[in-house]
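The form predicted alone is given below as one chain in structure tokens.
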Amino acid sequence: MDVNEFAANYYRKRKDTDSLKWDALKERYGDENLLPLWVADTEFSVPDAVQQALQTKIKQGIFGYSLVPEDYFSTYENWQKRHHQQTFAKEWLFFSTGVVQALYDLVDCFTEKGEAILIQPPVYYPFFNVIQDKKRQLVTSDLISGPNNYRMDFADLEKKIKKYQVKLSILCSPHNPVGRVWKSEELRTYLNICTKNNVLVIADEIHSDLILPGNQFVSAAEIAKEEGVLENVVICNAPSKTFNLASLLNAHIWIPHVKQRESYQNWCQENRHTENSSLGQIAAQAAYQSGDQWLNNFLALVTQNYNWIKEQLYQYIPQIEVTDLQGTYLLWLDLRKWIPPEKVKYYIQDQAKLAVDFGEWFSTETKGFIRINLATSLANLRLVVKCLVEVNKMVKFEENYSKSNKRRHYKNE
């Protein structure tokens, strides 16, 4: 199946389906007529095997208390081996309703109020929320922006860890929103700095399956195993981004070290008595067992969309800087050479009628950026480019008008 066949078979119109992305535009943006490019889910239905597994369960007509399917772990383990050459032990695995919920729980478990937690902006904004909501001290070590890409500032990272006595660091890998897939040596340096300073690392690896050609994802757990520092790492991931399963509320927490596992189990005994999502686990198991080709096709579509929109923007609005996309289906755009940062909402939302994630949501330093979701149809992206080209005409007109006024002013003087 090629990309066009995949799109034709799996693309769905989601408006008026109680979709957060499509049907909450009035609530979130104040305008229900925007084209949604924001929240990280997709317009593509799940693999056929997932639908069939769920239909089989639904036909039973009983949704009482359930056990984790007996072979869930082996299916999940085989997926990790096939896709990431990753091995881990069954006793590492815990379940959560989502990675964000897992972060709230892990922060509560492994730190105390007032203790410092470090993140690397621009970064997924719930990272800020969990630290602030849990009344921990927020410490930031900003990524360094280079030509169309980002890297970690290791000197600043270690400086901040020591200065604020950081207890925990949240790693986004692959990174959302900048699309970096961290290399082994980057992860090794990061983990060694954290280990040397007794910092526990929680790695959010929810986008680990969404890797574009030419890049290779490596789990922080694999590097920690090589370095002999598994006690310093906790991993969070889920099938939700990979297979568009967010509402089925099934995510994974890996806790490799027995001491950390005991701490988490004790915390759960006092704070968490939630049942697992039976439908979420059934869907995930079917996806991990039979979703390889579906994922290959989906990634081919994302890659095609990325290459297409990058070429279009370069041709029509070259002032927009497109960050290299190595992983995720979320594209980070720098608009600052095109339009003033304070006018991004006016041009992008009010005029182009696009619902995007604004740069200042990810960092105070990235006002003037936007994040857009490429996991949609090429027809929608054509509309995006068309709207941006029309806005570009407005931008040029206003620039020319402003220059004309300045010349007139100087002449009168």
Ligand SMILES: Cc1ncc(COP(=O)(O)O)c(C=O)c1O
Second form
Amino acid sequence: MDVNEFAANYYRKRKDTDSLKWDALKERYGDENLLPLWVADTEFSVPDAVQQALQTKIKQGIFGYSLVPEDYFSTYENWQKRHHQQTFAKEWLFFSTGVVQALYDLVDCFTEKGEAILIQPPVYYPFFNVIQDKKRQLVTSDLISGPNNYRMDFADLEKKIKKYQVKLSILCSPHNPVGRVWKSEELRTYLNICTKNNVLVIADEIHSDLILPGNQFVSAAEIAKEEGVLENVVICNAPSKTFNLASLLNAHIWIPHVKQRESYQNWCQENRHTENSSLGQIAAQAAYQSGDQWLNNFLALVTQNYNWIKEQLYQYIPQIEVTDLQGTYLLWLDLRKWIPPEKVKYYIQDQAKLAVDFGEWFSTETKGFIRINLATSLANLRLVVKCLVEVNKMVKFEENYSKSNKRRHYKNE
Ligand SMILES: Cc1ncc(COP(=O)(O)O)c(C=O)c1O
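Show the form predicted in complex with the named molecule, please, because up to now only the form predicted alone has appeared in this conversation.
Let us now look at the entire complex, which starts with that chain.
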């Protein structure tokens, strides 16, 4: 199946299906007539095997308390070996209803109120929320930008860790929104700095299966194993981004060290008695078992969309800087050389009619950027480019108008 066949077979219209992305536009953006390119889910239906597995369960018609399917772990283990040549151990695994929920729980479990937690903006905004909501101290070490992407600022990271006595650091790997797939050496340096300073690392690896050609994902657990510091990492991941299963509420927390596991189990005893999501686990297992080809096709589509829109923007609005996309399906665009940051909402939302994630949601330093979701049809992306090209005419007109106005003022002075 080529990319076009995949799109034709799996693309679904989601408007009026109680989709957060499509049906909450009025509530979230104040305008229901926008093309949604925001929240990180996709317009593509799940692999056939997942639908079949769910249908079998639904036909049975019983949704009582359930056990984790017997082969769940071995199926996942094989998936990990096939895709990332890495191994996690069964006893490390805990389930959660979502990675964001897991972050709230882990922060609660492994830190006290007022203790410092470090993140690397621009970054997925719930990382800020969890630290603030849990009344911990927010410490940031900004990523360094340029030329086409971002890197970690290790000197600043270490300085901040020491200065604020950071207890925990949340790593986004691959990184949302900048699309970096961290290299082994980057992870090693990051982990060594954290370990040296007794900082526990929670690695959010939810995008780990969404890797574009030419890049290789490595789990922080793999590097920690090589460095002999497994006690210093906890990994969160899930099948939800990979296979578009977010609302089935099945995510993984992997805690390699026995002492940390005991702490988490004790914490759960006091705070968390959530049952497993049976449908979520059935879907995940079927996806891990039989979703390889679907994922290949999906990644080919994301790659095609990325190359296409990059080319189009370069051709028609070269002032927009397109960040290199190594992983995820979320593209980070710097509009600052094109339009003033304070006018991004006006041009992008009010005029182009696009619902995007705004740069300032991810960092106070990135107003003037937007994040757009590429996991959609080429037809939708054509519309995006068409709307941006129209807006560009307005931008040019207004620039010329204000220039000629300035000239007039000058003459009159
Ligand atoms: C880095 C990252 N973590 C977590 C999530 C959300 O995970 P969940 O739906 O499992 O809470 C997202 C969704 O976009 C994400 O990008």
